[in-house]
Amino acid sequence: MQLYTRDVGGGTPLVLLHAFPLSSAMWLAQREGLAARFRVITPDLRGFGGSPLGADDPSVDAMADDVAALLDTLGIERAIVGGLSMGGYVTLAFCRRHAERVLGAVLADTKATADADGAREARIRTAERLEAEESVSVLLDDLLPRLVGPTTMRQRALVYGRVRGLVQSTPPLAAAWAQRAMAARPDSTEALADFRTPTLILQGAEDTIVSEEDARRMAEALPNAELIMIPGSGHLTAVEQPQLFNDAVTEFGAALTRTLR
């Protein structure tokens, strides 16, 4: 699977994996703000943006292997790998399957646990609607209002409008495939204890999709993790509070570089 990728800057490779149901376009502020410090690599996960969906069964493992293949194509042996929400699930899968390639991990507004039965069933119902209607109206009605926090809704209307535009441009069949992949993802909690690479966990203080408790559980399970809460942000920390997000990643990268010397 060849992923469409935006690749800017120089320095330590930093791979950022986007949230559902967006694309690598969500990382604009990171490409602009982090390129002086990192080589920022932001692929469209399969089916989203410019990447084909392919014929594989829905699986976050397949998405993680796509990222490994991308690094091979780019000639990159190891990188900081990070993701937000669905991108975090893919990052966790990448850490399970390709741990030797991870210099450090960034997990934003995501969790290690699998879906509870009710959440899994809701994903399947959403996937069925997306496939039947061939429209993302269900995402605009049910998911979009929860993607950003109340501070963004009150004070940053342009940010909300941009997120809405990204959701509207999502191919329905890709969204259905991704919903099924997330519904089938395994619980990664036990695997966290074996992952000793430095990890940065970022969590929006106003996130109603992933809880602070979810983030703290990951931080406690990981041997070498730091949790930073992002004020004034809901689920999409990198979009809602890009400067705070970028500052945290920059400091994480600097500390990681000092450790590797």
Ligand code: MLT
The other form holds:
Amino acid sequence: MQLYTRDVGGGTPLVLLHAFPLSSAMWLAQREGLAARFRVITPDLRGFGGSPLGADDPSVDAMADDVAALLDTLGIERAIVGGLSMGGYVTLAFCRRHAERVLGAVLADTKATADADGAREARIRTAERLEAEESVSVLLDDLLPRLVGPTTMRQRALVYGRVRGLVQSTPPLAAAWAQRAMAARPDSTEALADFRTPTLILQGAEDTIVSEEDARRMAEALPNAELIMIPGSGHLTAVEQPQLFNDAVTEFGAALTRTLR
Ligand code: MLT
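The form predicted in complex with the named molecule is what I want next, because the block you gave corresponds to the form predicted alone; please supply it.
Expanding to the full complex; the earlier chain stays at the top.
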């Protein structure tokens, strides 16, 4: 699968994988703020933005393999690979399947556990509605209000408007496919002990989709991880508090480069 990719800047390659149900457009502030230090590579995961959906069965592993194929196409052997929420699930799958290509990992507002039974059933129901209605109204009603935190809603209503626009432009069948892929994702908790690469975990303090507890559990299970809480942010730290997000990634990248020298 050939992914549509926004690719800017120069330096250490930094791949950033977007959340559900958004696209690489969510990384605007990272492309602007990090390009002086990194080659910032932000693909649209399959079905989203400019990337085709393809005919494979839904799985986060297929999404991770798309990213490996993208690195091949770009001639990049190793990169810092990071993702937010669904992008984090894909990053974890990438670390399981392509560990030798990971210089460092960034896991933002995500978790290593699989869905609990109730959450998995709810996802399948959402996928069925997306397919039957061929509309994203179920996402606008049920998910959008939880994507950004109360501080953003109070102080930065334009950010909410932008996120709403991204949700509205998501193709319903791609969203259904991704829901099924997330529902089928394995629990990565045990695999974390084998992830030796430095990992930065970022977590919005006001996130109600992924909890601080989820983030702490990953930090404890990983041999080489640092957790940074992002104040004044809900689930979409990179969009809601871009400066804090970018500062943390810049510092992480600098420390990584020092250890590689
Ligand atoms: C996301 O932000 O990518 C999704 O909310 C993740 C999920 O549904 O588990």
